[in-house]
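A lone chain, given as structure tokens: the form predicted alone.
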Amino acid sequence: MEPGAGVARVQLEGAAALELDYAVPEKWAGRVSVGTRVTVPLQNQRVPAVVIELLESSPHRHRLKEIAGIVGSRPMFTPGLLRLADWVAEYYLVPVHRVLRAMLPQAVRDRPETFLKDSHLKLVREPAPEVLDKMTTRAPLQARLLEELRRRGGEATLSDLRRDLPSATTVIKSLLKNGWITRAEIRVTRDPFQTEEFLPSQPLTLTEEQQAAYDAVIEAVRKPADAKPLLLHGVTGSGKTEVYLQAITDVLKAGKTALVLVPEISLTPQTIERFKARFSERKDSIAVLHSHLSDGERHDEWFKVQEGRADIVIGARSAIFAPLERLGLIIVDEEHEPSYKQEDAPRYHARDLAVVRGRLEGCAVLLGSATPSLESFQNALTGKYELLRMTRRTDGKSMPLIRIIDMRLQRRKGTGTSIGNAMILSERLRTAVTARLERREQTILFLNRRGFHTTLDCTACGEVVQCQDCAVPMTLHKADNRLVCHICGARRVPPTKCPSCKEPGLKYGGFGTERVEAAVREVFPQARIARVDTDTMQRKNQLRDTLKDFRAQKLDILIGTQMIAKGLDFPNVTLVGVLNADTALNLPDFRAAERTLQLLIQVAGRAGRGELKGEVFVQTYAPHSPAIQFARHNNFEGFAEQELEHRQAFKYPPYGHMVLISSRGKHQTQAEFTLQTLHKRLEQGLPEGAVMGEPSPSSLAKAHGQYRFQLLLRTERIRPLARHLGKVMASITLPPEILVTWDVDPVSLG
């Protein structure tokens, strides 16, 4: 068939990544372009496609099908993502078509433009009084709405009016009939903050490291095609966002838009509110990206983007892919938090697909850290990015008086609040606790664990109850007295003997958040206590509710994961107490200290934001650890000097890539050789410079069910390994059992 209005090519969505040439009809003629979602036929179906070139004609022409359907009445592709997502496909090694569907939101891809509806009602003419009066008596129901839109104003929509008058809805027609009042239907945008109201701040005067940082993010923005990115190191406390927000008040200005991404779903709302209170005067125009919303919630914020009506948008990684046109700055902040890389195929990191997208759009990226990533700030040392430093807190106030406290010398003298051998506070922390709550000043409590009971032994044989489908042990939630496993979500009774040995003497050991709640509830009984962790933190805006009253003095102490360990903001608080900063100092990873480092100056930054002195107790077996002593003096470029020169010895990031190869299935010998198997074909004309390790169990050999190891390959060269990778497994069969996966540039080992 000889096309109408030109051939489009598209790629399909399915599973199968295939380009194809389809006429466009006549009718359709400047309704379809790149970035188009469109229907196809193929074999006897019809599939969902994506336009991604509009040709003239095509080899094909006299056999082309015509597209069947238009899928929305605007692009949800810009240029620039679908060039985004060309870059994804090759670097990551992952199908375009899986890049392009974890672009949509699945409530925009499952039911696009499925807007809600409302009826709003306007009053046409007032009613006299001796009418209503009469209309009272024969129609009460249309005398009552016709008061109430007179009260209203004269117009209102009719789910407000059902609110007080139920029955609204019957008597509508009546008075459409006899020319009271005319309707007309309006769209419903499901705000998730329309119920909030934010107080207007203004602009606060730079200090002269603010200032410098802020000339250097506008030049960016002003010539991005002569613009390295940006990474903004500034200490915590030192006024970042009033950088990015002065920065985007200048883009706005000049008619551009901007993305703010953020690491954690916990720091949305303090970040929307700054944002909202900032920009008050056009806050309907700030959108916000992330899972928490509901589908609704996230489907008319997505297509507010889509349709330019927000110049704003703030959202967590997947954000990275709003459909904003005329970029104009890209801010990623805490752009070290490992939340920015995706688990699930594609396996991306937002913060380093900011760097691409910012290239390929021609716009300015800034990346903001107290903390930075070693690869970021390798980065900048070596002249790829822009350095700039901010050394000191607003207003001259100090770092808080970070202290280290030795539990081991705290186990030997017995003081402090312990449930067996498990010390929770120390003495010195239990009585800077009490001196807070006696001057009326708030304190957080850190622990990266949550549950009450981290582990569950038998005193007999040594068994570890475990998860029956996972290789990690169980760990007790009091609450509903409950064995959880944190891998799986799996839950059990907790035994009254061993699993193992049939033997009664099991005894409970470790501590998590739940546990911490408890006892500082015992030693602190007049004390108003939160906990945050992703098991009190279930209902819809409970996170939000509970910072908003922290940070109201409603709550004299918090206790929590990493939810609350960066980003926030709070002048009251002045203690910060770190009850386990091994945590994540023991894991068998390369970035375990520098991971140790970043959560310590971070939760530490939380105290003496305010007028008042901040101090941080760190309780840790491991002292004399670098991580924690360079935390201690809030030095993190002498770390980055000492942990680079240990990398680069190594040749681990950021002085080479890493691709991580996964097999998982529920046998554990098919799944060991299917990786053996799959480590001798790579092995065979491996690129110059890549150094393959031998196939080994993964650190959690065991999850859902499924036995899992794992291959490690390393270059200074990604694209050419990478290439070699996709051969290989394109020419390899591989048991339906097994699933083989690979991670490029993991940010975990595990």
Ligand code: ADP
Given for the second form:
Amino acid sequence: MEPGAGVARVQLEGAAALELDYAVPEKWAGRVSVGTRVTVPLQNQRVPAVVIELLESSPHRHRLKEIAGIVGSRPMFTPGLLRLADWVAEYYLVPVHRVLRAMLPQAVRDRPETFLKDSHLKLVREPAPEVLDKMTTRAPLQARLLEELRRRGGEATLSDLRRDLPSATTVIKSLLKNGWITRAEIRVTRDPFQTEEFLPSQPLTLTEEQQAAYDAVIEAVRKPADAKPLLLHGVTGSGKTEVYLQAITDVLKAGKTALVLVPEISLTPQTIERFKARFSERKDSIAVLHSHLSDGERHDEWFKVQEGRADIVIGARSAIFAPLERLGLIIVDEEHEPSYKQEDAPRYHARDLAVVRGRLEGCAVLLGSATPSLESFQNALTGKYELLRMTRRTDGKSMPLIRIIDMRLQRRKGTGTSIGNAMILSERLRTAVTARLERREQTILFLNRRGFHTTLDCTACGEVVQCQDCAVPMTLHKADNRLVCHICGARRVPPTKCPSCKEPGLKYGGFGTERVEAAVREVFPQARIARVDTDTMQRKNQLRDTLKDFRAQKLDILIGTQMIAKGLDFPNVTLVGVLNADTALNLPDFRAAERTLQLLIQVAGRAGRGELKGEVFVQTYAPHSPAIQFARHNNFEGFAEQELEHRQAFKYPPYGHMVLISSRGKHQTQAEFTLQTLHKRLEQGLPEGAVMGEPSPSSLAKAHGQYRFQLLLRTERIRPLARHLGKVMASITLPPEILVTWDVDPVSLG
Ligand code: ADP
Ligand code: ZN
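Structure of the form predicted in complex with ligand ADP, please, following the form predicted alone?
Below is the entire complex, every chain and molecule, led by the chain shown above.
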């Protein structure tokens, strides 16, 4: 038995899987638990670490050094999260300390428990009028402050008083001394929604389909040990959110907590409002975690969870690591969204982690989507997940009519709105917009490309003007007359002569949202139009304000990128135009068809959400491709069946896993050679059933000045392959100029 209060086994935060034992000093008995962040002495330094286990004594012989400090007043990791970290480390082949780092927001890691402070001031007794009079002549500032306090009902915070009385801080000292007021230190939470009003919403009477889904969820919440993860396939407008809300109500009633993941992009004020409104009497116990918060807000929201003051967390991808305890239900909305994949190490998939966390912590998991990922859908077909279906809109309306417009015909007829040779609006779509303007209904036009022109080519030599550092054409942004690289952000003044042959015949082509806006303004000069993309939505709250205006029908037409494709619900929108359905279809990715179908169904779901019937126009040069045809009939399951067959034939996911190894470097041959070396080493002892491709250039062959190569492996079982890869990587020395990364279950093959 060690002297002191036992032994803490820690994982260093800054070093590869290194577990060390330290003694817990007597003075901290009971304050060090599993999950506590500490500092420990190591080679004359103090380094941060996380306690992963408490022991009575250490197997090591030598006398242990003592823990040097404790960070924060409570453990930063729950036991459940520590187990999840181990799982992530093993499955995605990342050192566990990197996972632990990723689990804490940077603002929490760097500034643990630095909260904003304020003083709460309270009047001890009412000053009599004559006293106040005297004071006004002798100490006018003190008199003013008492007056202000009285006006505020006898109490106020210092920061509030300072607004009217800049000198309040000094005056307070005298008032305290003379016993007029008391002061208490309080903590201020930087609440991103402090100023918002939420009208309470009442639970709706569920439709039959909703009721069945809800019952299944509740059953799983009650008996998580017997339940499979649930996959809710509900068409857009079928009322999935209402099912979530009512299920969460039950979870809270049972004294448990709920975690709701939504894609970053649909973490709009509208989404958050629906939750805050339903739980309006406890809205302070909802924490929101996403990337648009300020550091301070994120810090405070996170501690709200860690201190147990929040029992609902709504957040994007990384909120899967929210330190909630007593988890009753994890919901992943729009579970098919690629943005659930973290593309930097540790490269994890938050939807998959939701299922794992649910299993580790014994809680129910609900994945919801109108267009489930084929991975999840396949799991439902094989019985690994339980499939719940909601096939009808809550309002009993039929799904919007989807009309496919063959742009090849349009182009031949030449009747649409085109500039140069790019057809932007077909005649049919233009007529449909006109009709909406006449009926005072609203239109959304969708195009997943920013900028004005998307290419600049030389007519003499055929040269495409590319970014010097990336193998992609540059996009013209007309507002500031610059060519911009959408990969690295490089900007330059558009050349007037071909950079290669010096001839003047440069020609722009292609179109993005900026050009669509210009064209639409020209065709419909009387319409009120707004564009929503990352170029126009720079200012904080700009997106919120624009959407508010659109909802209030101060705008007729909304033009936008994927920022407007998801989750928005505007009852007066009766027309959605997809200007180019082929952008996703032409991606060099085996999921291109799946992505296209998802996009079309999601975008179409924005139309006809209210009393009025919706219509969707899809412009395409490939009208007969299966993704477009199945989307047209809103037939997700038909598509899934056909696509799964195809995937099976090629052994693509969900039939087997992929591991994508990439190399990057300034020198092309070195980057390629590195992967070839790795390829050779991996071949020896490659686990049975694993198949390895050949090193080849990535589809984005150069980015940020670095050449990119990739090597694709396929396997039915990840762990043996991950272990093999881990061993090879540990035994091989790679040139330091070449960055080699690996991605388990990649969602993008770029
Ligand atoms: P989804 O998330 O499946 O696209 P929503 O949850 O946004 O669908 O619901 C679509 C619309 O239907 C919303 O306006 C919602 O308020 C309404 N709604 C949901 N459930 C019901 C119900 N049981 N009765 C009436 N309206 C409902
Ligand atoms: Zn670039």
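Take the two forms, superpose them, and find the largest set of C-alpha atoms that agree within 1.5 Å; that set is the rigid core. The shown structure was predicted, so the numbers you read here are calculated from the model rather than taken from an experiment. Positions refer to the first chain, counted from 1.
*Asks:* Core superposed first: is there a CA shift of 2 Å or greater at Glu90 between these two forms?
*Replies:* Glu90 C-alpha, core-superposed: shift of less than 2 Å.
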